[in-house]
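Only one chain comes next, encoded as structure tokens, the form predicted alone.
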Amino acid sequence: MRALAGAAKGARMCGIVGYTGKRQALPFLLDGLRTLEYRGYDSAGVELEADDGELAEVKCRGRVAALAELCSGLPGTQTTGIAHTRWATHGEPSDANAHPHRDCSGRFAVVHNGIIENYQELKAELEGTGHSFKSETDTEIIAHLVEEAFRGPAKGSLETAVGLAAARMQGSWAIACVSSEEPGAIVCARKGSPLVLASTDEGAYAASDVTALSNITSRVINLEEGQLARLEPSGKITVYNADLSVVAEPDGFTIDWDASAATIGGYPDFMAKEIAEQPAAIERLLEGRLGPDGIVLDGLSLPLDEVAAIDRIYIVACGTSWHVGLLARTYIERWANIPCVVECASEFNYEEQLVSDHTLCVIITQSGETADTLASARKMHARGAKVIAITNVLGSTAARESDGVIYVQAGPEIAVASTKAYTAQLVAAALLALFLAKANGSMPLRVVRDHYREMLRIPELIRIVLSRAWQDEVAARAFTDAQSSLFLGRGVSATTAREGALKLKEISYLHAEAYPAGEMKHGPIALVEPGYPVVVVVPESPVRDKTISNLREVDARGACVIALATNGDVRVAQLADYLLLVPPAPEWMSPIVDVVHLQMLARYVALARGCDVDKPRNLAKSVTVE
């Protein structure tokens, strides 16, 4: 693994695809954009190289389906093109602000994922030399910079022009550029935002992530930080360093899942599919993880003596992954006796940390591209800490740049709200905790093996919960007229409550607040009135009786109680309006099993409210901007 270096800022996860070759470009471009819709977007566009060498552009605010309709009249003979789904950062969602963007001459066009932080200064300079702009975006300046460089110091070389333009920009970018000056060529550049490339007998391809290429090839090239690439119709891909020296052996990897894994199959939506895939995902992750000496984590290249010497851990993540971090801290502190600090990456980056040669930073990111999380890792690495990534995406920035990686092997997760990646990350965090505990002598091998054998039961326990989806469908009725709701839990269940509340907010747009149950009397109880939905996570645990006391308090005030409880818990059943039952499990394992009920509950509430559970408004799958 390479050391972390450089700054990480970017745009929300826009989608880029490009193709040049023997085939018609438009079908691949539109299919690629559809595949990348899960990343979130508000507009879409394509740029095609017409038969006469000129560029043809179609773009619009709205969905890829609307773009495809507008493209229906185009001739099907163009074999080179780039396309984009945009999430607005600079400038409102509109036809004019949609990508691609052109220069003044109309002979250079670019698509871009990222943020150009000094675009205002560059725009003012370009306007001073006669350039005019048609949009409010930062991206448009790239096309003008390329035009200037191409006609000046680049001396007619498109890759040189893109390289010179990149050298003047500050921020982050994944760029694909086409020009009628060099028909058939696509030039790409990358800093901060991901871009992958592929070559086949049919041509050369570019995309923001591997899901758009998975039905084309199983082998892709990672464009590394600061690199550029030239794609040609023959399928030839030349990768350059920032100084335009050729990279002899570009970094690549093999896609380890079938393209069908990113299709909806027979499910009504991707969220339903991904909830159902959790047992299989966890089985893949657990397979072969117990060796003669304990937990096997092949992706951790740290020497065991360094692992044993770790005396402080920072766990950094955002959103759902931050909830994983909260439970990871519990596992690590209980089993490995190592003090842990868990921070939201957006706050962590602006605080001071105590770092020594024995400090470990664990970053948790489903996509491996979350800007705040990557910035935190780079900061810690620069200060001398070792960095381990827990991520789902093979070849992601987090995986490539860390000292070690644990792939959660959940497969592609298309729905914006994370489900199977969350539970797989929790299992990965438990595996890491056991690994650390054995390495520093806090847990004997016999106990490590016992915990691992318990973990092997998780998939079957989740299958039992999945079979009880009807309980969540019925409980969704509690939210029919609700404007807000409260989620409560104690101990590890407090984090389950947080994740349940987040899922409800994300996909149903219903306000939900999560609180440690013991803190309810310090504020949130004021919200409770007759009919107010309160979800209480109260499985069998050492703090069950305490949580039942809190349950009684909301019940006495007329709340509509949705209780998640262990099979046969009569006391809880007597106090609940709706029951979500889970099979018995060790306390530390319960968050991995229990949360599945809350995922299904959120989905049923969202469906009842007429929401798109796969693509909730205002959200992207990963946020690559600070």
Ligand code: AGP
Second form
Amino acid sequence: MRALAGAAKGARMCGIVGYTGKRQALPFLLDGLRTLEYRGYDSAGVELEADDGELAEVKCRGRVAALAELCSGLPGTQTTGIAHTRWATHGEPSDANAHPHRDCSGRFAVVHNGIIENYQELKAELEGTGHSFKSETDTEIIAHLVEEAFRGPAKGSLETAVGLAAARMQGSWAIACVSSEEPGAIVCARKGSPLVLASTDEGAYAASDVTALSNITSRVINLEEGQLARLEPSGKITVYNADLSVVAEPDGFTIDWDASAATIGGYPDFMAKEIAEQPAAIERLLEGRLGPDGIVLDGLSLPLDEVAAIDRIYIVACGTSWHVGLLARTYIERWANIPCVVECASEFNYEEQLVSDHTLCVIITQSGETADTLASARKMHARGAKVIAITNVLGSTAARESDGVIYVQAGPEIAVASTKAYTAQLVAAALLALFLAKANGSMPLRVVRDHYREMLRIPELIRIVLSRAWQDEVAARAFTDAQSSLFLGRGVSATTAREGALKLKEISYLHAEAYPAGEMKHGPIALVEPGYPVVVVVPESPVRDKTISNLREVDARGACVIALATNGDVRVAQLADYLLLVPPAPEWMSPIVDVVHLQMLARYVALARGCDVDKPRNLAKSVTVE
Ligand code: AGP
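Give me the form predicted together with the ligand now, not the form predicted alone.
Every component of the complex follows; first up is the chain already shown.
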């Protein structure tokens, strides 16, 4: 098992970019911030440094576009700079609280992703020695700590000063710092919040995630827990341990995305693009997965005898990925006969688990950086369980800290609402279940092959659903005057209902409650009144008739029924106000196909309500705070 770094307590969803080199810094910094917009933010800022060390700062509440406007008057000759998108935690979103933050002398400027938990004590101490503060942020103390250390024990070395500042701090951080004392240098530090670095002939780069670097280079350095780095205009990057000893071979990896994968192409929004990309993403994931002995999952690297002995699985995730977990449990319990517990990470971390030598923990996280999910993995590792990650992001913290990984290979997902990562993660969960089932003898190879061959049909089934987007556009009318809505389903479709309701809430800000259809009469049915939208997920399945009974119950009370049903289902068609038709699919597979309609429905409702479907309010792509 890999040794684990100390548990991160949490971090902001902020984005950091930095550049020092031969080119003008501002264009890269603004482009980098634009690519990180998807992480969620409320203000943005940039610090530029001229060759003589003179610093120039521009920052504002609002979008990167507003920052770019403010920067248009700058000479643009500076070749060093750091920039930031801020998602407020300490202090309201405002110009003053936007990063960068400087020390008293104005010689040190810092951007930060994370939370300094002991900032109040440090601030009081610094104020006691004469420092004054301009913002309400925890981040500002870092600049003052660096200032103190630089003129004291660091004896004029920027990396030593940043290292000494970090040693005083508790919490989590990714930091980039520039100083007029060392023109051209950027010093970075990481604990708990990701930071990647890159070097080219043009200079050295830093960013919170690889999307900001993917059109610069395919080879990046991953700054590891507790490490620092010094970036120089020549492109030289020196990585240090916390004690400032040099790291001989920093951890590097290759980005396997082509830069265009993170651009919008000809689509109206990233969500539309990512919904459309689902068939191709799943084809990529499925390719070559059937070997002579069953499902091939190269990244798992767990000894087969250990896999065969697994007798309990904890599946932990958040949000949409937790919905994947609910279906992963169904697949694993049905096929591999291994009891599973599925829990959302924020709850899991404060509960007791039963861990033996044969316990496996599966974390599911698109970004690989969700703080609660990482904390769960670390907790299970510390208890002696093996941890495997299902993730989309190569080199993410989840991937690096796990004993095994299944990359879902969906490509960068930029829209905050997860779509293609959801369906790809479901396919990965099914592959994992088949892998386990074969390994422990629960399923013969012949049946594994049959299931795999069935799975190969998923992309085509999704293409059929995509071609019926007009049905979702029409059904979106049911929500025009709605204040609330209900999503119902039974069995595996109960999870599809949950995911559909989450999508609608996230991007249209319309309340949507998901309920197992049979439970509805124990409470939520009281919500139903004439015209109330109820989405009923009722594809062909052993529980279809039962769900139709529930559909009748809401129909009898005047609900506006949007029914997701299998082609040719006349009974459902007669009861529904709007129909979303899906092609016939095996019951276990139907959630992977059916949800595509609900993604499109949510998008059309959100567009009709004038919402930004890619960047919904208050949400961040990667939730790196507890
Ligand atoms: C999905 O639409 C949401 N934005 C959110 O629930 C997300 O799934 C959750 O934050 C977990 O993210 P992860 O998969 O990156 O860990």
